[in-house]
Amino acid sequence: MASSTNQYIKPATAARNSDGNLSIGGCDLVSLADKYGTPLYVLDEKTIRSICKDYKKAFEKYPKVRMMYASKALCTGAVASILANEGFGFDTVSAGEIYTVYKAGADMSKVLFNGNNKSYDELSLALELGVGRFSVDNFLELALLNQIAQANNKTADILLRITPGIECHTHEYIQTGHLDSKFGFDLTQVDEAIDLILNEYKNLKLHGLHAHIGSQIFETGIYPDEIEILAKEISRIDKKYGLTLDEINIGGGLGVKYTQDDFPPSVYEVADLIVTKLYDVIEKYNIPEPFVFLEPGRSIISTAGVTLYTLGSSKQVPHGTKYHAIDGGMADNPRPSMYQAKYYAEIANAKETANSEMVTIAGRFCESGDILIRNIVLPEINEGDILCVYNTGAYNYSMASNYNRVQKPAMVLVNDSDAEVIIKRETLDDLVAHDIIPDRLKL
């Protein structure tokens, strides 16, 4: 089987230069460093697009997929340029997201939105811009988006989202399909909701089922699995009421490489069992054969990038752990912190000493928890290195933070030897845009 580019922890264009420093995308990480400043993101366009044909390429025996990027990954006015020229749609679940691809030219029939609480200024400006699916996770959303589409006389085209039951083995807060979430309809309440589309809700066209069992998946067979639930609730649909249902969105969730310890399966095993399955499926419930939503988000992005920082202060606890400090931590990448998430590092500048050592990386913020890598063997640290981390393209700038009211980093584009700002660094000026300090409180 093939091996597919979430299976690697670095980028596709990741190398050693003649100056013995690292680059990507054919730059200087140190002088991309010197010029643009850390902590700095860094995306690799050929990577993304290297991931994009692999899914591509993965799922050629099934025509009938949809691409959808889960924009919650990494959401930007660039990178929604890239996925849209590369054929794909996007899975959003705020304005915010839709609105940047919006803006980004990509085609709103290819987009959909997802979420558990959508607010009525979301769902109308999703109407607006012509969203193509809505997934409906509750009642309240049905009764407002039904509410909604008839006060500007429109039809919603919607799926429903339902809890399968099915349990992936990854970190709990990153569990969405088992039967305790609270994302989606309880199988138990399917009925319920296809009632009041079909008797009430005259303005919502029901097309299908959306399932969703999680993130940094590694365990292939819960996709047969989600698939034989939404494939068998289909045909039961279709029999009770007479409704040929012929879409499925079995989410995405595939896991990628972060450390040397972890093996996620490749795009083409997965695809090969999802496939295998749809075809399984639809002869033994005698369905059509479904528009099939996929919805990759990390596996896209995360390889793509890599965080530098500099190094700064050192601690060596007597007897015990050896720290160095960087400039960013848990405010560019709060992972480490919320989910207890491991990466892998290097020194990007050239290192002409043999000698390594066992430390701990830190972050620069006020919290003993700030700690974004334990236990790393590095060559010997110098004030001033760059630290380079893999696999950061996802949820790393999209969860930032201001936290201690520090300035979130700039993002660079790089490929074939050109990079190119795609992020602005903020500045102190940006953190206090938006401050008030009414008339009364002004010295």
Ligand code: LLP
Contents of the next structure:
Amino acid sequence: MASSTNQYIKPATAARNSDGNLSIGGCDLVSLADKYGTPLYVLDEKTIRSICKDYKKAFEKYPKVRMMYASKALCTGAVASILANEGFGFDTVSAGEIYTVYKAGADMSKVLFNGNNKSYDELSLALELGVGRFSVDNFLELALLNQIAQANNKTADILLRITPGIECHTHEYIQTGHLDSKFGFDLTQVDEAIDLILNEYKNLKLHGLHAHIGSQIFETGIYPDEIEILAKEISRIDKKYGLTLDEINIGGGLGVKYTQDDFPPSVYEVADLIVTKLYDVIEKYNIPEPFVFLEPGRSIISTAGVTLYTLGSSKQVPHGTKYHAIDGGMADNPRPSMYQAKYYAEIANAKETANSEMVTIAGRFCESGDILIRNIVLPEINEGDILCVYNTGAYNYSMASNYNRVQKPAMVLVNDSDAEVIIKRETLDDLVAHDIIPDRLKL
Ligand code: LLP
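Got the form predicted alone; could you also share the form predicted in complex with this ligand?
Then the entire complex follows, led off by the chain already shown.
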């Protein structure tokens, strides 16, 4: 089985150059750190395009597959442009994500709006900007969306988000398909929703069903299980209502390789299982070939990204841990503190020494839990060394905060030995830009 880009820890273009420094996209990481400062997110365009090609090639045997990038993993104008250029649509979950892809020039008919509590304003904006599909999550949203569509003399094209009742083995915070999930209609509530759509909500048009099981998934069997449930439900709805639904959205979730201990499956393997299962259920339930939508986020963008930090202070606990602190941490990458996520890193600059040490990389934020990597073997570290942490493209910048009032880092896109800033580093003035000091308090 061919391997795919999500099965590698490092971006496709990562190498040591003749100076002994790490480079990505032909750009020396030490020079990038020098020029743009640290912490710095670096994103490799070739790696993004390579996984997009993997997905497209893997699903060639089922031409009705449509790819949507789950923009929650990393949503910026430049990333949206690359994905749109690769022919992807977008799974979005907020006005902010919708507006970002819209401003990037995405074809809005290929945009899906997801979420368990979309506001009136967000639904209105989505309808106004021509978002192609709404994955309606609950009864309130059905009523609200119908009301907004009616007031604007429009029809909203929808899917119903259902909870398939499948548990996957991932961190409990990122499981979503189990029965007790906050997302979507329980299967026992689907008929009530369809009755409302057919009889009352005349400005909604139902096209299909949507489910998503979880994230950072390594089990391949859950996708066929999910397809079985969705296809069975589609056939049941067809029989009961004479309503032919020809779209199923099976969500995202494919895992990536953060460390040597992770073995995510190949996109090609997952695609084969999905396609085999699709043809199987089409025959078994005698349903027309549905359009199948996939919403990968992490597997598209994670491997392409690294974060550069400068190493600073250190502390040897007597008979205990050797800490080395970096100039970032939980505000630019909250995943270790939120999900006990593990990362792999290397020193980016050339090191003369053959000595190595077991160290713990500590963040600079004021919490004991701000530890980026526990117990990693690195060459003996000196103050000023540049640390390159791999696989930070997904859910790092998109979950970054200004904790401790620290500016969010910049992001550069590297390709063919060029680096371009795609997100500017925040300034101190950016940090206070939204502050208002009432006149009576002014000093
Ligand atoms: N579709 C839906 C409906 C989703 O809820 C998600 C992710 C995706 C697609 C994309 O899943 P992916 O392919 O990226 O696994 N912040 C967590 C991950 C939360 C995922 C939320 N939903 C983390 O850093 O691990």
